[in-house]
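Only one chain is given next, in structure tokens, and it is the form predicted on its own.
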Amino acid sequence: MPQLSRDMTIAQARRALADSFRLAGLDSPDLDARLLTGHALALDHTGLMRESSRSLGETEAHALSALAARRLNREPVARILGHKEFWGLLLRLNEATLVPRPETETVVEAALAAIDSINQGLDGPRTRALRIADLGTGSGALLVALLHELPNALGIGTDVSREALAAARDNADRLGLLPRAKFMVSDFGAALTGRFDLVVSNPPYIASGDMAALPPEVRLDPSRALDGGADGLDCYRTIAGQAPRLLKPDGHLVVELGIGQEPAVATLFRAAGLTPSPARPDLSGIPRALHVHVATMTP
């Protein structure tokens, strides 16, 4: 635990935090130290630089020490701050939501690429009046990112957790998207009616037997947002069963994948009469976003 005192400058305190995080084996010690110091002192990055030589006050030293202790106990920085940036948008979190992760942005990229592939003559496909569903929306990350990019789209986010839906609705409201975003309690698409141009989902996909081996930061996420059943595929089976009813004849479905799950999940969608394309990789080269284009469907 770093020893912080009112005799330290902000720069010295920040370095002390980074050193302690580094010794603890945390992945991004310098970034974590900057974010927590800024949060404790109510300073942005510019403010931290401007006031780097100022000494800490006693209250500030105590506050920063408390935040450092939480991080050393492996509480994610996003949970300490209460928010996380996703697709350039600041999303608030609560105990019922996952912390949005960078690899999930691959789902947004794949969904937008699918929309861009639609040939609609002179009008750009992103300006179309689309209908979108986000199954298991959590904090609303996927839905608000897509509505941000698709100005004439309407979207609905579902979740079994009312607490998660409250966070999603709050995020949509703060980002000015609430008039185009609706939210409802539903087991994925079970309660939805009508058909959609685009359906996205980041479902629970960790095999139950692997939950205990997750990094401590991930284990703090709600288990029902992580646990995908004995083989990690339960939620994909549910989505595959619902997709033919939910998608328009030329609709698109994009789901996030866990490591190594592409063959099994693609097989599930083929068995449901859908046709998956090769998964889009994330920045680490891991197949992450599986896209299903529905060319023809029966009512």
Ligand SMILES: C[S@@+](CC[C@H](N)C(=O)[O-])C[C@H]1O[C@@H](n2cnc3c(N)ncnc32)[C@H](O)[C@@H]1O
Given for the second form:
Amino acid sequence: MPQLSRDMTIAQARRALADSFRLAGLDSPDLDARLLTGHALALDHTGLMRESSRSLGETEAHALSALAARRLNREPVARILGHKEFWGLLLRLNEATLVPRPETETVVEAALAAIDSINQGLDGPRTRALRIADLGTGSGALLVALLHELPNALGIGTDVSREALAAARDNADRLGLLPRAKFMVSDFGAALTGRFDLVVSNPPYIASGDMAALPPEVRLDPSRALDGGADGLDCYRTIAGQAPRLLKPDGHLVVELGIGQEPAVATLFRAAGLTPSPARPDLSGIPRALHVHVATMTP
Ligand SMILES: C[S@@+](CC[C@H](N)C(=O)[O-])C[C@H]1O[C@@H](n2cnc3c(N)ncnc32)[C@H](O)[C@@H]1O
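Same protein, different form: I have the form predicted on its own, so give me the form predicted in complex with this ligand.
Following is the full complex, with the preceding chain placed first.
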């Protein structure tokens, strides 16, 4: 535990936190120390720099020590702060929501690339009045990112968790997107009516037998956001079964993949009559976002 006292400056306290996080083997000790110090002192990045040489007050030292103890107990920073940035948008979290991951932004990139590929004459494809569904929306991450980029699109987010849907609705509201967003309880797309130009999903995809070995930070995510059944593919089976009914004739679907899942998931969608493209890699080069489209009808 870092020893913080009220005669330490903010810069010294931040360094002490970072050193203790490094010693504990945490992945991003400097960033975590900055975010937690800012949170405890209610200072943004600029405020932390400006006030770096002032001494900590006693209450501040206690507050910061308590946050450091939680992080050393492997609670993720996003859970401690109660929010996480995704696609440059701040999303509030609750106990029922997964902490959105940076690699999930690959799904947004792949979905936008699919929309951009639609040849719609003079109008840019991103300004079309698209219909979007996000199956297993959690905090609403994918849906709000897409509605943010597609100004005339309407979207529906589904989830089995009412608490997660409440967080998603709140996020859409704070970002000014609620007039174009709806949220509903549904087994992925089961309760949806009508057809969609774009369906996205980051479903639970960890094999049940691998759940116990997840890092402590990940185990704090709700298990129903992670557990994909015996082989990790149960949710893809459900989504592949629903997709032909959900997609318009020229519709697109993008799903996030777990490591090594591309061949099996592509096979599931092919068996449903859809055509997968090679998966888009994330920043670590891992095939992460599988784009599937409705096969062109042969005469
Ligand atoms: C991996 S999380 C993804 C959350 C969010 N889309 C994201 O990318 O951060 C999977 C989500 O699917 C939801 N979920 C699990 N089973 C579901 C089902 N049968 N129908 C709908 N949603 C489900 C979970 O509650 C969770 O919010």
